[in-house]
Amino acid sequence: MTDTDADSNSDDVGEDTSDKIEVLFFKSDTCAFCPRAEEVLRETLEEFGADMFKVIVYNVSEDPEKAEEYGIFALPAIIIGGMSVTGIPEPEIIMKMILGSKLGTRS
């Protein structure tokens, strides 16, 4: 899976990511639930095919402005296609967000 930390270079530099679904994951160094939420997210994305996604991870401990920019007030948080969920998500919720984002991009 392509993974981009907000404070590091993208692993998919030079790769066309325009057709990929953008997944934003917000975490913190002090968040007890963030590691499990990230694990559920990654496992769910793998079921769809990791090459379909561009994952951007924001560590709000290092970049609190990003949380404010996206209106994130609780962690962990995931945004896919304009829809967001906080806490440890059920895989079914992530799947619905992915499908909703795909339907929203149809012309």
Given for the second form:
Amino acid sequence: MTDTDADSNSDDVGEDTSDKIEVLFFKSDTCAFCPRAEEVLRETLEEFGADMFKVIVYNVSEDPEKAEEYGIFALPAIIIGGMSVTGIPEPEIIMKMILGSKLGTRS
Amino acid sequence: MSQYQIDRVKTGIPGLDELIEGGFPRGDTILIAGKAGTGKSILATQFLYRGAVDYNEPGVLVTLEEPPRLIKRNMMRFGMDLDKLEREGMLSIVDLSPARDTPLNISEYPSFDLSGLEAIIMHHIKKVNAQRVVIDTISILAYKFKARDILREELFKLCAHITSTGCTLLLTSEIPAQDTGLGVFDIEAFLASGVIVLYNEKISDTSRSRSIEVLKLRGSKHSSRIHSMRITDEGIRVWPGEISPGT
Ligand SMILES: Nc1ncnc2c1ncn2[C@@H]1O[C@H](COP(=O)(O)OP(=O)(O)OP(=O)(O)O)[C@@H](O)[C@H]1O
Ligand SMILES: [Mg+2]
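Compare with the form predicted on its own: the form predicted in complex with the partner chain:
So here's everything in the complex, that chain up top.
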């Protein structure tokens, strides 16, 4: 899994990540449900094969511009392939988004 | 004589301050409710504009409905140049309108908070050192999220957080056409320490009349009548001495 800290430059990653599916995870300092949501997300991605994904984590307490850019009101939030999900997700919905994003890039 | 004077924020709406002992209590949350087209957005934006121009109080306009481009165009008709205020650092407009191309939310689980929205707004408050904040309109949130219980609680927290900075907060709420309440949440009135209702009622087959009512305002001796209001070339104006003909 390519793990990119939002505070460092995400383009700095040494390897080629262009074929990876981008997964954005939004959290905040005060968000009580975020740690569990991140666990569910990472476990689900592991099952798929973690090296298929490029995960970018944004802490909106430090990076409010990112929440504004993506119009993220509610946390936790996950964005994959132009779709977002709010709250602690079920693994099935993450899988759905992944499959959806794959279809999206093929066409 | 009263020993304690509540610090008041001038509304910037000519005639309105006279109905509410000089202005909104500073640091309070005020709800502006009304049906579609009653002037909620104009009133709230005018509060920010006049606050910046006449009272040197910077403001933040959080727009959840109309895109900034259209708000600016509409306010320009009243001679209110929002672009100029933005350039001067007296106004920050937060564009969270649905017209923006943002990810499509496909699912919501009842385990979320509004700390994203909070972080966005707090960032803009800091940026311009705002003393006035408008969220137009909270009704959008009711359409965006299913979990009403969470939304209620989170809205309370959001308002408390914003006003804890000393900002006076105006929320607008759209009353659905056939509705008798104050909005889509049925909690709007509890959310705010002040409630102002705008009307545009039919008074004959061929005419309507605008009016304004101060439904409640904490710590204030306010008018209990419904007063005439007009949208003029200079924006909204209230006639304190004129009781609405519709009532
Ligand atoms: N330049 C103007 N002169 C006079 N009246 C105007 C002018 N511009 C707008 N209006 C009136 O104001 C109304 C719109 O006001 P505003 O956008 O504040 O309403 P609103 O209560 O926010 O409505 P909505 O619920 O649809 O957001 C228009 O329907 C029109 O009647
Ligand atoms: Mg409006």
